[in-house]
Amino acid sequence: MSKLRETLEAGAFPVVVELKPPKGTGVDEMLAVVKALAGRVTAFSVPDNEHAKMRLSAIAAARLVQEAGGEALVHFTCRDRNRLALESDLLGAASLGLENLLLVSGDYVTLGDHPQAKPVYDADSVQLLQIAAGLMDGHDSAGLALTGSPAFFLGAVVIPEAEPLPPQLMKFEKKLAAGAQFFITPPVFDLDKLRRFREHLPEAPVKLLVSVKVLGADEVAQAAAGQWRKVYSLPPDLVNDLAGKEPEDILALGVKAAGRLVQQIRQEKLADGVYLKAKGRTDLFTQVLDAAGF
């Protein structure tokens, strides 16, 4: 069993840091963190090609991890292969020991770096839920039989602040369904958002990541200028704080405010867990941990 499912299951508090793979071979920046944090946090995710801009191969970056010591959770994204790209790289994945997965659409492609590229999308998030609990089951989505199954602990993401949000529920419902066993929030930063959210969610044993974000002074600048674009909101009075001020200013201002989130989450079980994003840095991960207690 990994170590994310049991500590999941045992009722504690995992924290998920995510790592940022590079763009290109150089991965000792990367394998920097799971060095100095192994020890520190639950697991290392490892997106996939994130916001459609090319990166390291997740399968490959999550496998070097678990090879420097951590545990990994690897991203798959419909975006970028068609079904049958997608099952045998899920299989891949099993057969080199990853065994958690966040199974997820992809944003389009004419917001990366490859604009011209062409989008796959042969399935959706909720269908690679369904290929990868069949994989597990014995059989791929022709229903043909494996020599071997696979045993994943699925992940999918859901938005709380969906507007509106019924239809994210529906959605939710139908992941949960199709096998998810976890899932994962966008960055969260307004908590009363949050709770509401909570008041909405079935009473079934799915557990629950919240995302706390250190911000940057770019996304900083744009919710300033009112060209924030992302499913999730920033409390104007955050921004009005961060605004003008320089970037690591900026980014130790945000570290208090992630620590502060990461502490009222646990302390008022709004989650299972949280997910931490930081830049990929080591020093702003650490950092956000001590703030919080951990």
Contents of the next structure:
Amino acid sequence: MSKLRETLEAGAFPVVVELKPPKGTGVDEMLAVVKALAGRVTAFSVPDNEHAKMRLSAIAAARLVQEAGGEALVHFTCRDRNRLALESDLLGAASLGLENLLLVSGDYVTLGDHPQAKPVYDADSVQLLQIAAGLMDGHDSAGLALTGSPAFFLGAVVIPEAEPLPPQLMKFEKKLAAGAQFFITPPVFDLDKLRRFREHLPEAPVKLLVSVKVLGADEVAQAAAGQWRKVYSLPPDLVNDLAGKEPEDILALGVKAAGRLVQQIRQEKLADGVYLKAKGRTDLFTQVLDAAGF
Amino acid sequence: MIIAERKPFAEIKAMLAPYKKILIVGCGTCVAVCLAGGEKEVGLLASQLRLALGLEDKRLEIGEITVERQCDLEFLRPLCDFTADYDAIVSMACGAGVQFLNQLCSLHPVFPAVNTTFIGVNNAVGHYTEACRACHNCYLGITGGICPVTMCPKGLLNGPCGGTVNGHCEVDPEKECAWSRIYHRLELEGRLDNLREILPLHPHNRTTTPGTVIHPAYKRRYGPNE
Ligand code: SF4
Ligand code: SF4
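Please give the other form, namely the form predicted together with its partner chain, since only the form predicted alone has been shown so far.
Shown next: the complete complex, the earlier chain at its head.
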């Protein structure tokens, strides 16, 4: 069974770190993170052409992660594949021993590095969850029986700071109904916002992994210039503290802030685990884990 | 209606380079409303061509005519006799009109003078926006009269993506998120229950091109289309 699932179900506060599959075939750097941290974190998350920027196949990267001794959480985006490809890739992932999935709609193509590509979205994220749940039940989306069905641990995204929130909550309910077993949020910096969001969660036990991110200099500059356009907010105090500092100093302060957030989220039980984003860098992940007391 | 944009002049001029006598055919319906290919635009294109070729000391004889609807056989058929004298025909209709004309006037090359862009609405003079992708399975009754297939760039059927920022779309921050609008509208109408059910995968087989529709009353005449 998936270690991520076991850890979540045991209430043991898993830590997932997000890798950056290479743009190219040079996987050494990505796998070095796995080798360095496999004993310290629960799973390694592998985005699927994140931000619509073409990178090494998430399924292949996730398999390499497992061969290097880590457990993978592989993302599936609806943007790049129709239902046939989604389903056969889901079966392919299962046959390679991949169990943890994060099923997402996917950032739009024009925001990425192949803006002229055809966007697919044959399924949306709710329908993709249904498709994956159907495969687990032994049938494909056309209702045809499978020979051998996969075992997945199905993850989905929820946006605590969505504005407006009600349509997001409606989608969240649909994802639950479609078979989502755990949820991951975008980065959270303002825990009050997370506390308020938690009031909307249903009674049913839902496993929530909250993302904690180490900010980079580019992001701080963007926020300081008033050009922040993301689905999560940055507290003005944090931006003021970091703005204008040297990139390495920003990272160092960002690591401290991330460590504090992880600690607080854990102490206050604001989530069942955390999902760390730190440019896919071992040194930053290690420092955050140290700062958080892991 | 169908919205189109006039092709760049240089492209049209290059297409017509080999010919001495051309007929420009406008269309009096959609492309006239969106100021791309109606009677006025036929005149404009003809003058542009005359002027440009005159400056190069070249001769091009240009005929001009506009029919009510180039996508309609009834209006198009009378034109056929008229086209015989020309080397080439330029259609200022949408792609459907161009092809219909091409089919009927089989002895002449037919060139498009517009780029057909979408099915949309006329917000105000010169301002058109897309509204329907002709998906063959209209959801508007469920989604509060706002099209999730067209107004959401991802065509999501079950709610907003994770990219909505302040009710605006991740793809174009100038535009409202279709799903914020759908939700808000249904809330106002007291019909949010519409969004409880998960909409199934879209039946894309219905949009296999080229589509055919036969009105039920004419099934006997043309045979079933399914
Ligand atoms: S749902 Fe949208 S695309 Fe489909 S027919 Fe209705 S308006 Fe057109
Ligand atoms: S922000 Fe709204 S309209 Fe834009 S892609 Fe996402 S769901 Fe669709």
